[in-house]
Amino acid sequence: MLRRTAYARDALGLEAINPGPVVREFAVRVPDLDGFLVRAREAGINPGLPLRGVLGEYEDGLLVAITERRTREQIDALAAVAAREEVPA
C-alpha cells in the first residue's frame, strides 16, 4: 500500500502539499484544478477531493486517496490526466 501511494504521488508530478511520508492519501496542488477535475471525470476517473472550501488556503489543492483497490493502471490513467496526455484505455 505504501509503495502504491508513493508511486501515485510521484507519477502525478504535481507539487505535494504534504511532502512527508504517506500511507493512503496525499494532497497536491493542481494548477488548473477545474480543468483537471473535468478531464478526469470525462475519463471515468474519480480524481479525489478538491480542498477548496475544506481548507481555504489550498484553493488549488486536491486530496487523493489510494486504496488497495487502485491498480497501477488506474494510477497511470490519473497521471495521464495530470500531464494532459491521452488516457490509456
The other form holds:
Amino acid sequence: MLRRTAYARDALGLEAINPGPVVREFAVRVPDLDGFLVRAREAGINPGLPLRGVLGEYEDGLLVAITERRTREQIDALAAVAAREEVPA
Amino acid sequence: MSVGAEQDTITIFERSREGRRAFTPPREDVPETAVEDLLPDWARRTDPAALPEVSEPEIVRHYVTISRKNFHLDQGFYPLGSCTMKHNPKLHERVAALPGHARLHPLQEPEHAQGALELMFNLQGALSEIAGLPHVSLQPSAGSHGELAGLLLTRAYHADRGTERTKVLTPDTAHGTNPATVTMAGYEVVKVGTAPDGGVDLDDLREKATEDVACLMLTNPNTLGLFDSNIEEIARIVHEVGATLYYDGANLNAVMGITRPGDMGFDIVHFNLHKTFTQPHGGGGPGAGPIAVSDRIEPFLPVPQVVRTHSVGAQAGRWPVEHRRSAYISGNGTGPVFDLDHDRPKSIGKLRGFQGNFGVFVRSYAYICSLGAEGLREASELAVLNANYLKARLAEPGIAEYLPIAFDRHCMHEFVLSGSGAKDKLGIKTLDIAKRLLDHEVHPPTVYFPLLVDEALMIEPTETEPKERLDHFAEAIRALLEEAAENPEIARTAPHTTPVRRLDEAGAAKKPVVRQPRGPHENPGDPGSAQENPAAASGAL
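Shown: the form predicted on its own; wanted: the form predicted in complex with the partner chain:
Let us now look at the entire complex, which starts with that chain.
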C-alpha cells in the first residue's frame, strides 16, 4: 500500500498540498477540479474527496486514498485523466 | 483440564505461529521502492507489531469457539422483554452486503449516491406511514439517541414559541432510558403513577400536567405489555397545557399496521430498527433510532434531511416514490432526484457523523419490503398472539401460584410476571429462575423491571417463535419450579451448564478486566483488578 500510494502521487503529477511522507492517502491541488471530477467519473473512477467544504482554504484540493485493492492499471487510468490523456478502455 | 478444553480457552495470540497467514496481498505491480526511501526513520516502527499470525481455518475455529460461549438468538429462545429479539432474516445480510450498499463511501456526493438516498427516502416514507406522522429523520443511531433527539426537538419547539419549560413527565413504568434521557437533556423528571389496571393514572397526570411541563414520554403498549386505552384522553391532557407527547417505540412491535402513534395524538416517535425491523442487535454495535414527527415539530428536525428535490407526479419531499430504476436525474436534466437538505434554519443541528448506519437502513427496508403492509400487521398480530398463548401457559397450576401475572389482562406483545410467590414459597428469587433457565437452553427474560412489580420477569416471545418453543419455555419454568420445591439450591447456584457459572456482576461492571494476556507467560493488563475481582482472576470475564 505504501508503494502504491507513493507511485500514485508521482504518477498523478499534481501539486501536493503536503509534501511530507504519506502512507495511504495524500492531498493534491487540481487545476479545474470540477472538470477533473467529471472526466474521472466518465472514466468510471471516483478519484477522491474534494476538500472544499471540508477545508475551506483548499478550493482546488482533492484527497486521494490508495488501498491495497487499487492496481497499477487503475492508478495509471487516473493519471491519464489528470494528464487529459485518453483512458484505455 | 483436557487438551480439548485447553483449545477452547486459548486466545488468538496463543494460536499464533510465526509465518502463518490467512491473507495474500495483491501482486506487487508498482516499482519496488525501499520502505526506507518512502518513510523516514521517525515514521517507521523499530519492533514489529505484536499481531497474531494465524491461518484461516484457525481464525474460523477461534471465532466459532467464541460464538459458542455466548447465548445468542440463532441458538435458542430469547424472550427478553422490551427488546424484541425476533429472528433476523439472513436474506437481509445478502442485501446489505451488495457492493452498491456495502462499499459506498459515506462522503459520496448525493448525485452519485442516488440509489442509497432513494432507499433512505423510501424508508423514511415507510416509517412515516407506520407511525402515522408525516416527517422522518433517520439520523439518531439508537433508541436512546432517538429519545434525546425527541427532547431536543421539544426544547427547540418551545423555544421557538418563546416559552421555556423545565419538566418532563414519565410514567413509573417507563423504560429506564426515558428518565435518563430527560436528565441528559437538562429537564427535571416528574414521575406519573400507574392506575390499578396498569395504565397511566389519569388523576395523577392531570395534577402534574402543568404549564412548565415540556413533554410526556410514553410507550403504548407500556412496559407491562398493556395497551393504554385512555391514550386519547392522555393526549388531550398533555396538549391542553401546550406540552408535546413523545412515543417510545421500543414496543412498536405490538401495533404495526393495527394502530399508529400519530393517530393516538403523539407528536414525536422513535423507532428501534434493531428491534422491530430486524437489524441484528449488537453489543453496542450499529443500530438506528429514527424519529417521526408531526408538522409542528418538522422545522426543527436534524440536518441534513434526505429529500426528493424533483417531483415526478407526486408532492416533492413526500412518500411514496414511484420505483424507477434509472431515472435519477430529473426530466429536465437540472439535477439529481434525491438530495441532502442542509438549509433548515430552525434545525437542532446534526446528531451524528455522516447519514447514520446505512447497513441498518438496508436491512430494515428489506424487511419492510419483504413483508409489505399486510405482513407487518400479521407480524404484530402473531407477536400478540404468541405472548397471550405463553401468558396462558404460565397461568397453569404449578406455575401461577409461584409466578402470578402482575396485571391480569389480555396483553399485547409482552407481559410481566411477579416472582414473589417463588421467593416466598420456594426460597428462590427471580435471578435464580433467570439463571436456571440458561441450563434449559433458554435466555432469561428481562428481570427486575418494571420496578413497580416485585421480582419482575418481563417476557416477550416475539412472532418468530413457533409453538414448540413457547411450550418448551413453559415446561422449563414448570420443571425448575418443581425442582426448587425439592432442592432450591440447584436454582440458587445456577447456571450449571454454561461456559462460566454465576458471575460477580457488580464486580464485572465496576472493575472490568478487558485485556487478556497474549500468552501464558504474560501478565494480564490489569493484574490488580484481577486479584480484587475473583471472577476476573478466574478468567470468567
